[in-house]
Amino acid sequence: MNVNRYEENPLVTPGDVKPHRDDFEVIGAFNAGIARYKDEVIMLLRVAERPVSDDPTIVKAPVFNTEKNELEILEFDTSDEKYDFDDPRTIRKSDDLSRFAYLTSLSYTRIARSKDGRNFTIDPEPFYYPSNELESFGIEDPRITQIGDTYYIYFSAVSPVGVGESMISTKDFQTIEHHGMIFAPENKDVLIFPEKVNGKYYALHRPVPKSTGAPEIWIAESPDLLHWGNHKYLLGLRDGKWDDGRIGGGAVPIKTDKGWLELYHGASKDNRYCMGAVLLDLNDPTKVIARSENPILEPEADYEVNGFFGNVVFSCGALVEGDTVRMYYGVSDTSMACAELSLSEILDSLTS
Ligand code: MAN
């Protein structure tokens, strides 16, 4: 697969964005959600902030209180053992390692703009903050559909009480309406088709079932983008390939002659994240025609390979002009970034 990534790369980093308030810093400026607007490519940034913290054996965590309507900041000794902080982004529990207790960061979205797609100037305020119950620890990796002149933005919202995924809408990136949470917990990786097929809308999801089943995608319809249902398994973990571990949705699934181009992520069992795609059928999205072998981009260059959380090259939106696709991908948990391929060699590369 010819990759080609932008000489400008990474395109922003945490260094580019002023953090909302003095005392935190950006640690991230990354997995964004694209889209055109009028005559400028926007990324809606996935902006991940934290608290200031001088001594090293205190780790802080950021919640936002809703009924007070301010950030709350809590402290954690590293020597406490009835938690573990092995993970830089979480903190769990000691003696439940399976879930977090709180997140070292707190994330929202900003908009960076840019009339050639390489050289982006970031909004100096936040776009969207958190703003309820359900996104009291932070909203994460925003996807944008265009629909009309209504600009569909959803993301993780993620609270105490789990990870779903809710959904605002803009029709010019100032004034936002809240339609509430779209996929109850725990569920991420939602990606709204951009138009009708054969008169539903369609959208894929990733919930993380805990009895049986693994983090894998699925689809789902809806009359209104608001109710989902008659939801059905659609593509699994491939034992011993790149995508073992979890797998969910990445960009705007893309409109072709030979079908839905999805392109998603694929983690290994050991948190290596690649994007690979998957062609589903034009009139039935729920039929898989074909999928990649191999990944169509994996972590390479050092900033895919290093940052906060190295080895993750993660898309949340592509833009397709002919025959090249210009997708841009969060790396690391980092940055972002942004590189072209071909369509024609993507879809050819596909194997049923
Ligand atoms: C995982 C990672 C984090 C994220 C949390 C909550 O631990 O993807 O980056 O903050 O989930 O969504």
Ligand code: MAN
The other form holds:
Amino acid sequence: MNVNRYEENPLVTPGDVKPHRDDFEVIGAFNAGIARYKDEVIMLLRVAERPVSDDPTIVKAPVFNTEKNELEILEFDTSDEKYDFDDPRTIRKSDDLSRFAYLTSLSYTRIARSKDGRNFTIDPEPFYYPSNELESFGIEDPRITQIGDTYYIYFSAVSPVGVGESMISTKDFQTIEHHGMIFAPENKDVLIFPEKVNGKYYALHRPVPKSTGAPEIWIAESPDLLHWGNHKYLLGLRDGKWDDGRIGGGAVPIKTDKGWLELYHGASKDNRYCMGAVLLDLNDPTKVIARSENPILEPEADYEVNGFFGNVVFSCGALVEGDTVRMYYGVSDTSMACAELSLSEILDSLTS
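Form predicted together with this ligand already given; the form predicted alone follows:
Shown below: the chain alone.
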């Protein structure tokens, strides 16, 4: 597989983003939704910020208080035995390490714009900031599906009651309409197809079963983009392969003559994230036609291997021009990058 990584990579880094608040620092600008709007490429960044702590014994947790409509900063002493601080991303209760009590950063979305798809300028203010109780721990990993003149933006909404998928929409990337939560916790990695198939909207999603099952890809249908049902299991883990740990959707599905092409992420059991592809039937996307035997992109460049959470390439969005797939992806939970691949080579690499 020929992969042309942009020489400008990484395209956007945390150092390119000014913190929303002076007492915060940006630790991630990654996993962005991608769209074309007028003559620009829009990169809707997930910006992760954390409060600056001058005392190494104090860990801070930002929480959006919906009653006060303001961000609160909670402080925890690392000597407090009620909590576990081993993971710098989270604060967990010592008697239940299976889930986090708080996050040490808060994510929101900010727009980066480019005329050429390589050099981006970043808007000075957030595009969408947490605004309700289901977003009190932040909003993560936005994706964008354009249908007509409307851009549907959906993201992981994180709060004490779980991680679900919420949606807003816009026509101009200024005015926003809220649509609420469309997939209840625990669910993420949602991708809405860019057109109806036989009169129905379709979406990929990734529930996280706690009793049986694994983090794998499902598909659902809807009459109106808001009410989703007829959920079906679509794609699973493969023992001993690059995607044997967890899988989830990445880029909005691409319509081709051979079927719907989905560029998805897969992690191994040791948390190495790669990108692969799966081809779904054009008239019935619940049917899998073919799938990557090997990754189409894996972490090799320094900015993909090293970062906040290393060895990660995470597909976010793709723009197709003829046979060229311009694939934007998050690297090491830190920054954004882009690579060009051949559409025909991707399709030819798939096996049934």
